[in-house]
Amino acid sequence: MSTIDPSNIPPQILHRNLLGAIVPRPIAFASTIDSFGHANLSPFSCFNVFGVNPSTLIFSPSRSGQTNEVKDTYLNVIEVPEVVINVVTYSMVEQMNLASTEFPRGINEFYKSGFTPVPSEKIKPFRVKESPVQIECKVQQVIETGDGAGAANLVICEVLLIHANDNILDKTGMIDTRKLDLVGRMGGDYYVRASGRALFALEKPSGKSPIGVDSLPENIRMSTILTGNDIGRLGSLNSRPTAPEIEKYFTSADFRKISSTHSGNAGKILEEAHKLAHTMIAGNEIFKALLLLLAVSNLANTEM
């Protein structure tokens, strides 16, 4: 494994490595305005939500890594501490990319990139009509982390209003992530599309008492066949099979098939059981998979 020491490499190389590793990043398509009323629109991938009471969004229009100049967005929020954070969908990603161009100060990126400015209700900067979620924010604080090239400027925002298109809401009126078709920023020139088969659901274990990976026998934890995801799903079960359940499983068709096919070869039985358990877990038969694994583990221990 390679080790990178930030103190021994140029900032530009560190920047490329960090942004290549910390992915995907959501995109804040930030709309601001200066004291003369000139609109600005620019995307930033150093962005996220950090709390809801008070509601807190933070994004960073960092200093240029080449020239050390600050962004127009940074200058604007200092002059007029307000911003609209617009989300970016796949259908608008090319226009967003165009808006990221370093145009001279005062140039309106709405017009350069072909987006439609819509008046906000509580603040001066415009919303992007084409974005399905537009968040009006008040800038509470700007933290400059340094004055060198590539230094971050953390723009800490409080949410005042959220505008969401009706067609991306579910039946309860909540924003449905599956309907957004958002894009995220990767390293280099790469983006990722968060929709369709790229989306998957994981039930959170909070509020439950999972057995944990540490409760599994060593041959399961150190399996070369079961994946880390397989092990994680086994450890997420709320209970282990009981001794009577394991004993009963010895008579099951799955167990009999494996044990009879490879009779007397404990290593081969263990291998085949792990392969079958991997398939079971993929089919969401997690408890049954653990039953098989524990039964075979007991058999292997007995034969040893």
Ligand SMILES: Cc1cc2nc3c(=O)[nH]c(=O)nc-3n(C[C@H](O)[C@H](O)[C@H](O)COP(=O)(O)O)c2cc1C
Second form
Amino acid sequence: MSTIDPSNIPPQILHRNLLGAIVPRPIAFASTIDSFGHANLSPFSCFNVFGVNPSTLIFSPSRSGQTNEVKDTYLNVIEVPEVVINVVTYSMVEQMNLASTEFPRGINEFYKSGFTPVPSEKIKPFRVKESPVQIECKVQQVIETGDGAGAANLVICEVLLIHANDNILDKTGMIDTRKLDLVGRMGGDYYVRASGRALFALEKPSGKSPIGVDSLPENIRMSTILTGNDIGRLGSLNSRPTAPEIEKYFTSADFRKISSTHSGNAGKILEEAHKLAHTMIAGNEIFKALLLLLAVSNLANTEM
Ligand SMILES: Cc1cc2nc3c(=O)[nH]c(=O)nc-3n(C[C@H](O)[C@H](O)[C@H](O)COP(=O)(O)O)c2cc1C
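Now the other one: the form predicted in complex with the ligand, given that the block above is the form predicted on its own.
And the full complex, kicking off with our chain again.
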């Protein structure tokens, strides 16, 4: 492992490492105005949602790492503490990238990038018509974390109104994350597209009482065949097979096949059982996989 001590490297190198590692980041396409009413539109990936009561979004138009200048968006939210945060879909990336150009203050990036401004209902900055979710926010607080190049300016926003395009809603009228096709920012020039095969579901363990990885025998926890995800799924089971269930499994076809093929070779039986368990877990037969693993562990213990 390489170790990086932030106090020993220039901010630009730290920036590359940290922003290359903390990925993918969602993108706030922030629409603001200055006190003269000049519109501004810029993307910020130092962004996330932090609470819903009150509903809190935070993004950071930071001081430039090169010039230490502050961004127009930061100056605007100080002058007019309002912002529309628009999400960025894959179909918007090229224009969004163009809008991130550091145009002189007062230049309207809606026009430069070709996005369509739509009036908001509760605040003065415009919404981006092409974005499927547009969030009108009041800026509650701006926290400057420092005055050196690359210092963050945390813009803490409270959500006033959320506009969602009908075509990204599910049957119950809720925003369907699978329909959004949003992009996330990676390190350097890379992005990630959150759609298709990149999406996968993981059931939440909340409300359950999983047995935990620590309850598994050492040969399972330390297996060189089972993956971390396999072990995580075994540990997520809500119950462990009982002794009679394991006993009964000794007579199963799966078990007999392995034990008879490699009769007397406990190490080989264990290896084959782990391979089969890996396949079973991939096929969602988690409990059965644990039965097999525990039965084989018992056999190995008695034979060795
Ligand atoms: C996808 C993307 C994400 C960005 N994220 C940030 C960010 O989180 N903070 C930041 O200060 N600049 C970020 N930038 C750069 C700003 O968008 C850029 O400096 C922009 O010109 C600022 O505009 P403004 O001066 O009009 O506010 C990002 C650029 C892109 C393309």
